[in-house]
Amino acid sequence: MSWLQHLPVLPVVIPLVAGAVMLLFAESRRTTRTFIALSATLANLAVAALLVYVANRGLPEIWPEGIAVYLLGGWEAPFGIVLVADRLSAVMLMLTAVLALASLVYALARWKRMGPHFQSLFQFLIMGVNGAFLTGDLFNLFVFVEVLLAASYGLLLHGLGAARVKAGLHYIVINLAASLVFLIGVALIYGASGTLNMADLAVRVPGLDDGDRILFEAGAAILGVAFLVKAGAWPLNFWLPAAYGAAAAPVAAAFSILTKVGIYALLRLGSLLSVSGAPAPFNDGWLFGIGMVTLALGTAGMLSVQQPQRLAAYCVIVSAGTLLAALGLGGEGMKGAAMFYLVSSVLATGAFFMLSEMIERTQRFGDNAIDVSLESFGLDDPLDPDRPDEVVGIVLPAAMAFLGLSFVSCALLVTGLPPLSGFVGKFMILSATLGTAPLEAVPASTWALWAAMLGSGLVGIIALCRMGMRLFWSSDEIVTPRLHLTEAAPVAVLLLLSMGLTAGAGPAANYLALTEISLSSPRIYIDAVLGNGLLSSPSNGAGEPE
């Protein structure tokens, strides 16, 4: 067997042993940690981009269709747990790996010393991303779900400062009221199916009898309020404010991928049983009019805060809410749109958060809300004279012309105003709402989708413009701050990136597109992870999804 086969699982591994390998070193052994936490974070990196290419089908030999399956312990699907890689997963794996490096390379130059295990506890959080969005199951979704969310309690509370701690009392209590949900919606799922295999399912579930329908039904539905908590979406996301912005800034830049995973557990199990009819959460008109919702509301809370922070923080439930409105409208080519939307809007606000902690040290101090960063480390004025450079970096050549560059390229990306990847996903989304039907034959929703969205940008950048001219012009305080060259380099490899993704828009569309296509088919998935002589046969009363 080449080691080749065993790609599926390695994302999931390698974080899991370097921070289980790390809580082994105590915390004065700061670079051998740092060198763990490194080469994990870039084998991860490579291993992502590797199952892009295998989704690709890079690998023919290995792996046909592009699908990557892992059984672990050689126990077929549905009675085992498998991995499985597609197009749609190795995308997420990607960006989570970028996202990843970035906030790792931001937070060693002074994040990892708030508290005990910071390092473990990041990368046990990045493989309970990986492994939700690699995992073929909903028992061990939810088990992945688990892991992240234990992770991102002990990285939100590292540091301590009341504001930080109250937020991120409120953000646990939240999300165990969610994972409970969670857990009742996979009971439920499994007691009118008897399978928990998502690929197993989407064939049962056409079979079902009127009785077991109407609990899968409930389940599904329970189990959707659950995955829309985890989105951020409309009125589950009051807390995501306040935890976020609280957050240390390489942890909320970390956390933009976190929305993201509820994002994808609707379009991969609303895909898989789109065949039989997707229950209410899943359903289209649903997640339109609560897209719709959350992009409002977030909208207006961007023009409510004056913290750079809190401000990126209403930019992910913007991103939410464009990105559930436009899968909710549907229509031909409106995922692979979203895709790329949702992507470019990671890499947009994992930058955001790393240069606002930044951006609030041209502020003097007391006069911000760097003062809770300060506490939590139990750190002086930034200006005394006394206190080592190396706590605050040095100032760089040109550190003002880096930060306003770096801030308006954050607000062409997170409003979508060109030239930036954050515009292209909108116009994406926006071509895709009108198809080919002529515009006197256009719904009223594809106007206020339109609507929203337009208004959106233009709100987003008058308060980006308000909170610029403050912090950067209308000061007569303002200071230049110090940087460490590893706190400016992840900012601007992002919004590289970003440009990047305008420069190459037309192979990542293209792959994008391959992406929609195979969720609006999920025969090959189906067939892919149960194999040949393991699909439910029709004279067992299971249907056949196209």
The other form holds:
Amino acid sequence: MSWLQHLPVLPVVIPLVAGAVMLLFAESRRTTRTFIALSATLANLAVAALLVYVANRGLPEIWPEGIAVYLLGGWEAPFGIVLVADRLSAVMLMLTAVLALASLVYALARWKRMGPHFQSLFQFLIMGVNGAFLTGDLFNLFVFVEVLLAASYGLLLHGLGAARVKAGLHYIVINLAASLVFLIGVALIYGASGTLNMADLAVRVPGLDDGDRILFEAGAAILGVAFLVKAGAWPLNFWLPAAYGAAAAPVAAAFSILTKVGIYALLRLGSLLSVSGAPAPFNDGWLFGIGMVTLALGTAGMLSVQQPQRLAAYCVIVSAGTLLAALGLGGEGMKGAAMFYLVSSVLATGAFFMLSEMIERTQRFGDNAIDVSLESFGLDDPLDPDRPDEVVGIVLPAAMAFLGLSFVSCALLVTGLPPLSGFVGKFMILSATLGTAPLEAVPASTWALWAAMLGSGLVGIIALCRMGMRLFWSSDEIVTPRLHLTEAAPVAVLLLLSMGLTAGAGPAANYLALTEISLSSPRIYIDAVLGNGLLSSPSNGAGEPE
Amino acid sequence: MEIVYALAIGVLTGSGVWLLLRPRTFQVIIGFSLLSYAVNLFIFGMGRLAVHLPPIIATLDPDPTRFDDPVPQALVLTAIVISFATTALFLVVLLASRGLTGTDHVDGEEEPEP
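Can you return the structure of this protein in the form predicted in complex with its partner chain rather than the form predicted on its own?
Every chain and every other molecule in the complex is listed next, the one we just looked at coming first.
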């Protein structure tokens, strides 16, 4: 059993080692690097699956509660660095691993050759995301977010091109500013409470005196702003469509998990602090309002764009808005429902980003951006039919049929129409808002959420229909694109997974309902992190003296 | 000392934010440097200002007034490394942008002369 004890650190170590080892091989040794990248991502997936199992069932010998705690260097929790994998972290890790594998396979066809060190940067991105989901203290959350951002800067610029550099410049500026805000928030919280460990924080906050409490809440509000920037919330999301719309397709697909890091952080801190009343940005009407505006403007944005990839970027904003509004509204079953929607929307937007790039190839003029990057790297155009060694692309006879079907599936998923999992997620959120209250007692904010979510679905389907008609039915200009199997398969797998999520909605919803239960009783998490109840027993939790 | 310290942070932050909002990439990067100095000083300030106190408990007497808080120093060290690295990365992107667009305007294009 000894190796299982080290399970929570593996999602950070595997991508780190793989990314570093790949740097040792020359850029020309593609097969070796691809082999390393694929095996690391597969190992990551296996570890994530094991962690989901452990979080769900628990390991009687080491983690009976199912909360896997890893003390780095063996230091006790409030003083050392701690990694924690509970149900919420485990499901986010699993989602990251699936998305990473799909994007990586998609990139194998040609994107990895567009610039140096794609594979390494990709592994570092996975490492940052995994670390952010696992970490148990605020400062390491900052560090891991910086790791994932640094990798994402490199990946966003992957392939170069003026549009990409311009979008990347704005993306970097916004995120650097957000990181500084993040640091100010962390420092204020440390100054007020004297701890950075999130579990320890949850224990100490109820005992703060008034002056420190105000400082702490100010710090939490500042931290909340940083999280909202990451989550793509209005008015801090103007960078998102440009950046995600300009990124290379597999990169944009992998990015669709990044905004969820902000949502995860809000959810995690909000649930830990909920015992003493979470500060405004984590559990309140503010979050609901911001989410509603984000949802409305994201929906309007969907109508305003012409390129498929930008449309997918606005889908990310819509999903962020829906999640923020739903979490802000609260209610029994809401966190579980929101998590279901999150999983479904990440799978859908990931598939949509990859699909939109393939769809753009059906338009003759669609490859402008790629041409620039090809010239700047002195590479041959892999799509050029005259190229002698034709490796990319067997012509799938059913290429257009595949694209059309996938587009329809994506549209159904992102707008939340039946029968796919987007609908189930939306339905779960909407039914969680009603709860058991009589219909007359339902507050106006609930109806506002209903209107916004159903309205955004309607507007979304209008936007997607319009785009679908323009892309697939304007028969004259369409070129049947060459699709490589490694490009089509990831999209198909992601869509099939969403369908599987629909079919297995019962077990998935049960797991997520258990996730919500463990989130709403943070005592277990706190005791697990702070040394299995040795340092703080449940009886003296509230108002414990410092 | 607190007043001087607070003023220093305030001046650095004010200058940094002002430079950040300027249209030239060079001003933006200098603004970021100033802001990260301000934030690092702020983290230090959050660990209590003290003079001539060791950050490590050397004696058996854990009297908190006789040593400085070591955590903010560790945090600042990390934050410096990270902001240095990201600034360097940002600089490379600035140069790439300058090379590709031929201008140092943050939008990649000059606004027309009035």
